[in-house]
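Take a look at this one chain, the form predicted on its own, written out in structure tokens.
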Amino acid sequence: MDPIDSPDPQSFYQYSLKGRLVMARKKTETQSKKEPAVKKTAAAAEEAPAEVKAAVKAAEPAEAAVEAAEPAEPAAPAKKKAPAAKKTAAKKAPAAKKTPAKKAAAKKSAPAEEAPAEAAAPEAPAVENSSAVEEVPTMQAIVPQPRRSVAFIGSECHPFVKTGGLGDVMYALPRVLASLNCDVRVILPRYACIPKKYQDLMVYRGEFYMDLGRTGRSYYVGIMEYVCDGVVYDFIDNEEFFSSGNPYVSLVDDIPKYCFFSKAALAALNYLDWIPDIVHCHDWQAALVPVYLRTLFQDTPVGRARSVLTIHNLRFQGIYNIPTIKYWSGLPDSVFNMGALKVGHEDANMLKGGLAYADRITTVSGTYAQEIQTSEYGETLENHLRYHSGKLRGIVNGIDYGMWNPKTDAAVAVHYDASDAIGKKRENKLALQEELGLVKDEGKFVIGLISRLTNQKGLDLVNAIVPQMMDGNTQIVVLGTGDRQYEDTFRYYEGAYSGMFSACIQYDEARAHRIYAAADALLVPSRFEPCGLTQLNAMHYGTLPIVRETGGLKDTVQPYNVFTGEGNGFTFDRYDAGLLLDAVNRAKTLYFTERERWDEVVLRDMAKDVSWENSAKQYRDLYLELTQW
């Protein structure tokens, strides 16, 4: 193993200098052999070999720091087999089915703790060639040290299965923290609904029987594998709970898949022996499974593993009656007390017995981790999360630059990049223009909106205010499916004011790659918003985002200041309709009336990182201050 891989901060620092020393030397004793000798003067003979006997000795004490402040990692504690099976109550498919290549790809996937680390570099002696100062070699890249394997377990991830935000962090943070020096595993459920393209993609890496609950059944667990940019996905396949065409049906067909799906991946761990530093689960659905941890999976292999729980929107959190969750998890009675499950007289809460069991809980921005601490946003849950909040903590979400990038982004009509956004930005309006049937005109002030069409996204606001937005000078396009009373109401609107109004009640991921181009501003007046990734979207492409003062919004969106110029959107607080066409006004009179600032702006904005970079470096962080070993 190269010292630049090794988990060892000694073997790192030791490379990076003294090693870069050692090469130096060697290269000066090989010119010295095929080159005469030349004299040289006293003063060149006596300053070379001060600088490098210096560069030395100030290694020596970094590395004894080194030393004293990171130990050695100990070594992995030997693996548990046969028992651990039984304790996870898997039981493994007929000797049949396994095949050598299974234990092969096994012992592949171990973490890269157990590899053995190489010998530290040797000391290096002081050279005598001035001319090994300058042909010292310097590294190209420097991996994050050390390593950690992390395991995350959801209910969906883009491009397999997605309908919302949690499917767009569960594709974008892993592959960054595999970057980051990570060895990344996602496992998600198989369901039906995948493409075929990726169902055919899969490879069969294994299977077992693992009973469930007080079923008194052994239900089938599959294992399907797809491998991707560093990371590999897992899927859990069973066609008795993931046949649906929807992951989301119903709590009555959830609870039981999802307390499935929580146990068998860290069944599947087990089965396919890798065992990561951590575990880290999102929302309601996988919930379970730092409870489980702590409690049928404490004596196996995967019982070493620290847990995080993110909370990407509190609102959604498994709540039913506990003989039923009782029955379909097979959880001790223990855990069904008010400190953990139980809620009210009669029910349990998987989201909230996540929390409690989880190691750390995290979510999607700063300001909602305080938020949901209050009654206002707690959902019931504010005075649980107020006592854990300790272990809480808020990382605001970012977006992929892969898939959001005007300059490279194949369903936009002219790519651009903050070079020559503001004209291009005026090519890409008239052609979302003609293709949505408005009237072409680039002067006319474009406000864009896409989002589910639920209570949650503001848009009670927003119906109340459509008269006085439609000025004639004024265009929206409503982009997003919901609830049948904002579906009805956007249509209106569109015969209304037709060629002013358009209303595309459909889910177009291409279409809201043209709208993020072509608008002028972007409308997200939630009445709650965990982080929300529109903003951050419509701020890369250079459209202008009027947002309500919640959660990630406030996080992400400053208040344009007309005397300072600074800022980079429009905001409002108060959840109040006369407010948000306050915002909206503002927003219309920069743009009419002094075009320059509000391009720069739009430039300002562009520039502005809001990829997943930052945001995975401190989830590393937080994975490095639970696994101190």
Given for the second form:
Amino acid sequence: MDPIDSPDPQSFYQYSLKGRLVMARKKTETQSKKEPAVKKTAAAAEEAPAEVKAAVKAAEPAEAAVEAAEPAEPAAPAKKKAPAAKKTAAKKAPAAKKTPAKKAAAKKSAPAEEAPAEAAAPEAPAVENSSAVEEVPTMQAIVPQPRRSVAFIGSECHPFVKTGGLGDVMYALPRVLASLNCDVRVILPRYACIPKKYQDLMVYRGEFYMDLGRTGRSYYVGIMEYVCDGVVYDFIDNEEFFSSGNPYVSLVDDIPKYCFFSKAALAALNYLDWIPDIVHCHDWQAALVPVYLRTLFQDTPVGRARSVLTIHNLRFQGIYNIPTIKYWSGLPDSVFNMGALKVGHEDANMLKGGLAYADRITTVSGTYAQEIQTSEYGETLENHLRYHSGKLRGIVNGIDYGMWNPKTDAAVAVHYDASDAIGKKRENKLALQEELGLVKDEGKFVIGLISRLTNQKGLDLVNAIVPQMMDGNTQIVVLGTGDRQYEDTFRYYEGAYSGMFSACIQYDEARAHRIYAAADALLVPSRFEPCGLTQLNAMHYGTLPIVRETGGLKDTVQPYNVFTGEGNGFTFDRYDAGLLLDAVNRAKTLYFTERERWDEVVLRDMAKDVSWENSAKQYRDLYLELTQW
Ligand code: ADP
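Form predicted on its own done, so how does the form predicted together with ligand ADP look?
Then the entire complex follows, led off by the chain already shown.
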């Protein structure tokens, strides 16, 4: 799925090759004046290849040389290109497609490395006090809880790169935590697809070289920083791994990429001498972080951090054959057992390893936390999760009220709040109908569907009932990209129900906002849904959700009760097209026959607290619970 706001990848790539290197060089010069210690390390790496290893020590843990066994089938490298400025090191590194035997042997002979003195753990973690970092506002005076420092490590974050809910969470949660007396640093890959306007705001913070697995090579790790609203964003720079247009390409590329990223993120914390109390990692892409923490990084400064691993979607686990993951991760044999990474006869599962090694596991709703311990939802990890259930809990997501606010939303046609929502939503409906070429009629019942178009999202149910939903008084607007079969199906319906069905096969953040503001109801009939954000966005915009009772949908949408008038939306339980149609018809009945009661639910949904406040406090309490010293 396309990230939002992405510039043309080709032109951006050109920019990234030229502009970025110039910028990096300039920043290096600036750096030398401001941060002599960092410059010294970087310069050593540039000028004396032999000393590059020394610089890597900040990143290389004591057990880096543990692994000597020869991986049988290494994956192809993500790309052949190395950062231009680092060509020397890159050239010397053997092509990763060759057999890794020699590299493994070379690595074996390397001495066990210790963290250099300058990376020693500070007494109290603190935000780096350089000119690259804005002053982080302190709330000490008004918030009595002890201060904790947290490093978020994940593969996407709005507004830099987002393909789904993970990007929203990585954006919103750190900002609220910052207001709850937490120092938060978010560590992300510096993908080439990050819009130029953000690339331009990044400030060079340093660079070092890092060994990776048994590749026998030293890899460049640049750190580019951006500070916003009390949150420090550190982007791990390496063009070899992060130059593709999309964050997720294919497992062959993604496994090496996220092994590199997980290790580089911890190495960067050591390098920056910013040792967090908590390392909070997200999904399989960062799941090796807890494993690294307790193995290769155990005896380095960051090794004292506790870890939290959040499952945003259990379906994606990062599974590949053991030799490949050993080759790229450099993790010791001891973690490739059935209690940790190993699955089946010869595969390794990165998420499973992270779950075994993390101090706490969270997922994004209480119901999903229960569901994933069953064979129906456990994606083959149910036994593993049941085994670790003592450290597993569900904390439901919220939405960012700054980003999602119909009163101030720059994307919507007409602003509104609870005082004028009923009338203004009608105006938004007319504007959306105009925009999408639908029949302009505020009396039509408009159903939105904003989703990745994948098997998870219950689209076969929708497909099965579209003809029954199209009764002449109903319009459907689909916004999404994904599997070809669903894209084509919705395109077909657009042709078949001209003026009444709109298929927007695209990723368009602004249009999503306009649909939330204009629609009467939003469909979320997911097969499984860890939390789901679209129903929260919808409710906040006075759009009633029609959802399946699973995961976070069950936890956040109370079914409308025709007798008491209570509830927030319309629900159905079993994964069945007939039950979905029934829920849609209940919604239509209320809309067309008892509009006043419908409007009451609109206002109730807008008033419902779906913010991050409550959930962020639960995360903060979890951090405190883990760090009782
Ligand atoms: P998931 O993470 O499984 O994709 P969520 O409901 O948790 O689903 O989050 C989806 C997020 O992505 C929401 O913020 C939603 O508005 C947004 N989104 C999904 N598809 C699109 C799209 N095609 N265009 C714009 N935003 C989208």
